[in-house]
Each structure stands twice: as structure tokens, then as C-alpha cells.
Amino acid sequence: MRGALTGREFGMGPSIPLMISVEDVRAAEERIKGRVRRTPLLEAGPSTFFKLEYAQHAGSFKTRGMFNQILAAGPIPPAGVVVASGGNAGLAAAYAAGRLGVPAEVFVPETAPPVKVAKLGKLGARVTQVGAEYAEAAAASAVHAEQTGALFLHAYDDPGMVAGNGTLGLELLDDLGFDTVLVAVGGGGLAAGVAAALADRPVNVVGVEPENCPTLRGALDAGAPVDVPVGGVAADSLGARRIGLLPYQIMVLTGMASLLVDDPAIVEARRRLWDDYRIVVEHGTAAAYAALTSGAYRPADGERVVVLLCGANTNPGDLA
């Protein structure tokens, strides 16, 4: 784990027209407004907040973006809708799908939990695995999707699923005064999302990646997104070889920082969640919490600060 970052000490970034804008976000809310759950906050401590947002239909976030996607998409072809996933993103579109009506198939690597593939066929969604993670499962949905003609979906590097993922920045607006938002990294959609939406407001969206998973650091590292190693306990779900591009220039315009955390502190941190709390989180999820509870961020005295709890589908069996 590398050092603390303490509140306030960082800014945003230049004034310059993001790609995905206020405007789209809420464009998203109006498309995908009684698709979605809005989904609670619980005051976790005299100024901390979880956004418990691991309650939204099909068990994360993504499923406001991949509503989203799908139904800015236009006519859908009669093939369906393709999509790569270490999980989430599957779940996400298969329950989208199914509630428009649409096939879905979707790739999954072949470490993929069993939780989540089990998941994947109770929603109706065709289920393929291949290849050892994400990256490999991506690349032969994409040959799919130009074999087939299907709507190829993307998990993360996709203007409407940033959009939608976006729209759970507008809910906190709606609901709480804060300062600071803590947010899992992966492949960056639900940073960039919630980074977009709140780009107007004078709020710090701050990046947690594993240690084994750091797409952001990596980018901002080399100026640009690229490979990363891909291991450790939350690569499941934040297991992407490399952030996506557009996530990484909301990122950039919007100032975002990353914090890395380890291994020991992400399980740590999903650990007292349910000891605390009695809420079950994926490993991914637990990061963002990690960063406050190993003080890999600090927040200044009276400082807000929101915890993004994104996921959920995860086999609670190791937390008894």
C-alpha cells in the first residue's frame, strides 16, 4: 500500500468540455428511470456514508449502465446483445435484457466465481467461458459479435454505460451534502460515471484500485491507459488488463487520484463491513472501503466522505 492521501489536498483537473457531460448523465436518469433502483444511504459514522448501491437490481451498478446502453442503442438486432464480463457486467446485461425482452450472451473467463455463472443462467442469459480473465473472454466476444451481428456491449469503455453509471452521482447529489466520494477502480466506468456527473460540484471523486489490479495508477503513470498485471483477491471484479480510454480522460479532465490498497486490507475491510455492518460485499467492492480503514485516506476534520459499495455477488460462505 502506498502512501496516505489526507482530504483536500488534491483539485481538479482543467476546464476543459468533458466527453461525457452533466447533460448525458441526466439524459441516462430519464432513459433508465423505472428500470433502476435508487438505492439507499447509510450513515456509517459522524461524517462517513455508504451509498449502498450492491442492492441494485442483479446485484451492482452496472446495471444503470448497461440499461442504459442498450436502450440508447436504438433497434436491437435479432442476434441480441453480446457482452465480456468478469461477472458483474454479464449479470448486468443479462437482467437488462431480459427485462426488454432481448437475448444475451455473455463471456465470462473460466475463473470466473461460480456464484456468478450459477447467477448468469437463472437470468436466461447464454453463458461461454474462456481464456483466464477478462481480457481473453473480451476478444472472443467481440469476434462473436461480428460473426452473429449482435450489439456488441462494452463493461466499461462505453459512452452510455458511463453515462448510466453516472446517474448513481446524481442520487447522492440528490440525498446528501459531501465532500469526498470513495469509488472501486477496474476498468473506470462507474468512476468516470460518477466523476461526470459530479463535475460541476465542488466534490473529489477518488479512484481505489488493488494493488495486484492498477489500471489508473498505471495509466497516470504512463500518460496513457495500458497493461497491467491482473491477480489478487478482487480480480473478479476489478480484474480488467488496462482501463478503458474514455474512462481514463474523464478521469484525467476531472483530477481524479488513485489510491492503491493490498490484498490483506481489502479483505480486511470487507470483513468489518459485515461485522460492523452486516453487509456482504464482493472483494472489489470492500477496496473502496480499504482506503479508509487502513488510512490510506485521511479525511480532513469534518470532511464528508461517501463510500461506494458497487457489488455484491459474492459467496458470503468465508465470512461466518
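Positions refer to the first chain, counted from 1. Small disclaimer: the values here were computed from a predicted structure and weren't measured. Between two forms, the rigid core is defined as the largest C-alpha subset superposing within 1.5 Å. What changes on going to the form predicted together with a further copy of the same chain:
Relative to the superposed core, Val185 shifts its CA atom by less than 2 Å between the two forms. Core-aligned CA deviation for Val108 between the two forms: 2 Å or greater. Superposition of the core reveals a Cα shift of 2 Å or more for Val130 between the two forms.
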The other form holds:
Protein chains: 2
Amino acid sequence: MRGALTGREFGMGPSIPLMISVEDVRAAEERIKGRVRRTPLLEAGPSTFFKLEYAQHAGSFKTRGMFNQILAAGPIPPAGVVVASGGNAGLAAAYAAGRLGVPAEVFVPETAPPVKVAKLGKLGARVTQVGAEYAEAAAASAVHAEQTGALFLHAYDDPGMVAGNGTLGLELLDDLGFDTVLVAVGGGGLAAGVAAALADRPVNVVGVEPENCPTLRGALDAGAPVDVPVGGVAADSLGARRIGLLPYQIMVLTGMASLLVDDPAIVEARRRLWDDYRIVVEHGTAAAYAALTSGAYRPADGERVVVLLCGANTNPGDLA
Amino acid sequence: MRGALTGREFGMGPSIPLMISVEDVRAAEERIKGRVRRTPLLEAGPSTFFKLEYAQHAGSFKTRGMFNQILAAGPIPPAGVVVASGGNAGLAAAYAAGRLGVPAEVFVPETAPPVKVAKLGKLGARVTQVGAEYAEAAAASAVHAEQTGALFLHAYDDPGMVAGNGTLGLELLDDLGFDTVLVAVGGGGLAAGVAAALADRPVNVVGVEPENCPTLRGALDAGAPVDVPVGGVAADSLGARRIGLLPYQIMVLTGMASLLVDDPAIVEARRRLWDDYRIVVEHGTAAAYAALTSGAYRPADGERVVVLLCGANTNPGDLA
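Please give the other form, namely the form predicted together with a further copy of the same chain, since only the form predicted alone has been shown so far.
Below is the whole assembly, all chains and molecules, this chain first.
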């Protein structure tokens, strides 16, 4: 028994080809080599391992995806790149563009906190604040891309993004032998990338979602990506309204399960990462660990479980 | 050229035997095996590596030394162990004693912050608050050991402590090939242990001290351990009044240099660890990195430098 909520038979691989193949992820790895950090692995306990991906440039795994999304797109237009995100995607895009010497325009709502806007500016991005809500900023960013010819970067629903994030899965294979990896799901770009990278391996990729941001569960229940209500402590990083279509298709084909954790369990898991390991992560990232600490995922005896600690763009002040 | 401030010829080894031999450190490694975490290594930049020892049990390297100090002492007296420290040594002693099922008594001054006292209690230690100053608590702890027969644990000036901390040096050898390791110095128990572990290797161990806690520099200038004025941002972890005699002797025999960094450089280095790597450490630990960021230590081209990030018993609130 490998935990109650797993739907995939090991080693079989998906029955039809995935939209993102292992070769696509290998190509991404080649493309972003030397531009991203190889992040460390901590043996956190017997058969439990943390992948410390929050130490990635710009504080999250999205830097892998953004580099790949930009580099896979071919020649970069003179207008550079554009993204709509005041969070991890925006930071990763701004960082990657800066390193590549490409102009980056980041659209955020007028309500975006000044500290986030300042961070993006520090990374060299031009920040445009438009509209009262995220949707308005996103719409404006699409118009901007259309008008200027800038390369539009998606935060998760893009083949380059998924393949780039998937390089984390290949790195894990090189780090250790393991049975299961727990991944937080929001838009789904990370979990799908890791699932694609590991599709031909006898490894179990489990998606973990806050009860308050159940994009995968909502899609699985409806049979297709649908808008779900999002909120709670992890909404800043996992608050996509619906799961990306491409990530969802990969998840379905690889039989990924959705495991739900509640907000108190997430807060407790984040606190325990600090108390027991002096690790600071976002609430969204802590959701993956909450699957273990809350008992939502119960590994079998000797099952080797990796928890992807994928982002730390968070305020550490509340851990004081 | 390997940085201006190094006094040792590589590969020669000390000219007379050290008080702590490599074999002593190997014996310590065997003794504490399975009780301490093997901590990860992060490739932080070209030829720069961080050893993430702050993720050790109880938040610092001292857990290595405390386990070894207790286990090397032979049968543990019924009264258990006693230590005087509200900081890393106290936490490490309380943790190790707790895991070994041994009573631990921790003496701290009446002025110790309630949060520290609570942490020690949570680890299962009995906390006694005595006197207005540290020296009074320390004196009371010695009387307690005398009266009860409890094993007195020293925070740094003890062969078991030095050898136990030195296991970090052996772990580094197993982690990677490197030329230089930067270590923060307070009482000297870590730097001496690492120097002892690496004594027969062509590796440069550099001690880094806050200008405001210059225990090694003071001793080197005076030709023997002497009291020095201590204060500033790193005093909570590096604020020993004088360097331990045993650590000092090892440092002299291995030709360890003292590199001084000022408080603003330490604060800046700690901030950069958070901004660039999402790593939270104590100010004392950040001192080691400050040697690089301030330019106090300038590696030669291609020189592989490890920074020991050795403790994170800190309030992350000021990084918000």
C-alpha cells in the first residue's frame, strides 16, 4: 500500500503519449543549464526528503519554467517579454529576462502591495499597475503583447513552462531513489512538469491542494478544468482560479491524485518547517508538507517520500 | 594567492600533534551517527558553496558537539547533564539529552527572554534562572554539577565538544572538493573542530569574527586567550568573553587566521542570504558570509570556498 490516494500503476507509463514528453523536459534541461541553481536535498527523517527548491533564483521553481519558456520561443522580440503576476511568476520572469538582457514588462493590479512592485523593479522589470483586480491586469498584459509584439509569458499553462518546471523532476532522479513525490498544485504547472519528467519511472506524483484552492479536485470532479472558489492562507501562490488545460491533461493521463489539506494544517506545517528545520517557505509550499504532517498522506513502511519545497516568496515575520 | 590572511602552508599539517586528532573526530562521527542530520550543500555561485548546517537538530552545529560530549563521557550520572546557556549550547544540550532520555538542567540568568526559556522547556529541559548576569548562572551551574554529580557540559572548551563539531569538517570532505572554508568564531569550538578534522588536508580554514566579538584576534595579539569586550549584533551567538583554551591551541597549531568583519557587513550578509537564497541565519552565522560579501576575504580565481552556515536560532521577523 502506498498511501490511499494514488491512482496510477507503477512503471506502466501513460497509455497515450503525453503532450510534454520526457525528451521535452530533457531539452528544457539543456536549454536552462547553468542559468538555474541545482537545489539541495535534505534528508529530513527516515525515508523523508525535502527538495530545497525555494533556494532557486527569485525564490521559486518558476525560474526554471520562465527561462525555458523564453528560450524555447525562438528569437526574442525587441519589445521583450510581458507577464501578468505580482507573485512568483512575475518575479521569475523579471529575473530570467534580466539575466538574458531582455526588457520585461510586468502587469499587476493597482492594489498590488508596494513591496512586491519594488521587488519587481529591483529585478529590472517595468511594472504597470492597471485595474482593481487581477483579471484586469491580465487583460491589459495581453493587449500590450498584441500591440507591441512582446512575448507573452504564461504563469503555468504553457508547454515551455511545464517542461522547464519538469527539470526539477529530472534533478530529483539524479539526487536519490524514491517512491513518491508530494507537489503543491495551483495552476498545475509544476506538478504536471514533474509528472511528465517522471512518466516512465515507477514513481508516484501526488498533487496536494489547499481545501480553499482546489483547482485539480474541481477539475477532476467536473471532468474538465473549471473555475473554483479560491482563498485562504495559500491563495497568494496557489490562487489560480482554474487549473491550466495543459497541466490538467498531463495530470489525467498520468493518473495524478488530488489530496486536500486545510488551512490550519498548512499553517502548522509551515511553522514546523521553521521550528524543526529552520526552513522558511510560502504557505502554498507548506501545503505539500502538510499532506504528511496532517496524515492526509500516510506513506507505507519504508516508502521513500520527497516533499517539494518549491517557493519562499513569503514574509518570514509571522514566524518570529 | 589564496586571500591575504592565511598563515598555513597547505598539506604540511601541524608540526606537533593536535590535542584533537583526526581519529578523535572520526570516533565522534561514529558515536553520533544516526543522531544528527547530514546537512545539505548548496552551490551558491561559481566556486562558492554553502553548508546548510543551520538545518541541524535544535538549529545549530552544537548538537553534534553536545551528543559527542555526552556520549564520550561514559555512563551518564543519574542526575543527568547540566549546562549554562540560553542560546545554541543550551538548546543543543537540551535536545541531545532529551533524545538520550537523560535529565537536562539548563541555567540561565533571570534576564533570559521568556521565549528562550520556553523553547528549552519544550525540549524537555528543566530551566533554572539565577542571577542578573550570565557569569552568575554559569557559577550556579558549576555548583549544581558539584552537588548533584550531574555531567557538566561546556559550550565550546571541551575535547568532546570540539571533536563532535569537527564531524562537520569530515562531512564536507565527503560533500565536495574545496580549497577554503570560512567559519565564524566565538568560543572557537566549531572552527577548532573543523581545523582538527581537516588538519591533514590541503585545505584552508579561516576564522571570521565580528569586530565587536574578536576573541581569536584578541588571543592572537596577546599570545594567549584573554577577555575581550564583546557586543554588537552577533553577541547572542558569538559573545563568549574569551576564546576557549583548547580551541585556541588547535587554532594556533593549524595556523588559523582571524578575519574581522564589522556589524553593518554582518547585517548586510544576513539580508543577502534571505534576498538571494531565502536562507535565514543568525547574525553570528552571517559573519562567515560577510567575509565574502564585504571583500574581507577575496578568493583567488577558481578557488573553491565553502561558507559554513552554522546556526539559525534567530528571529526572522526583521527580514520581513
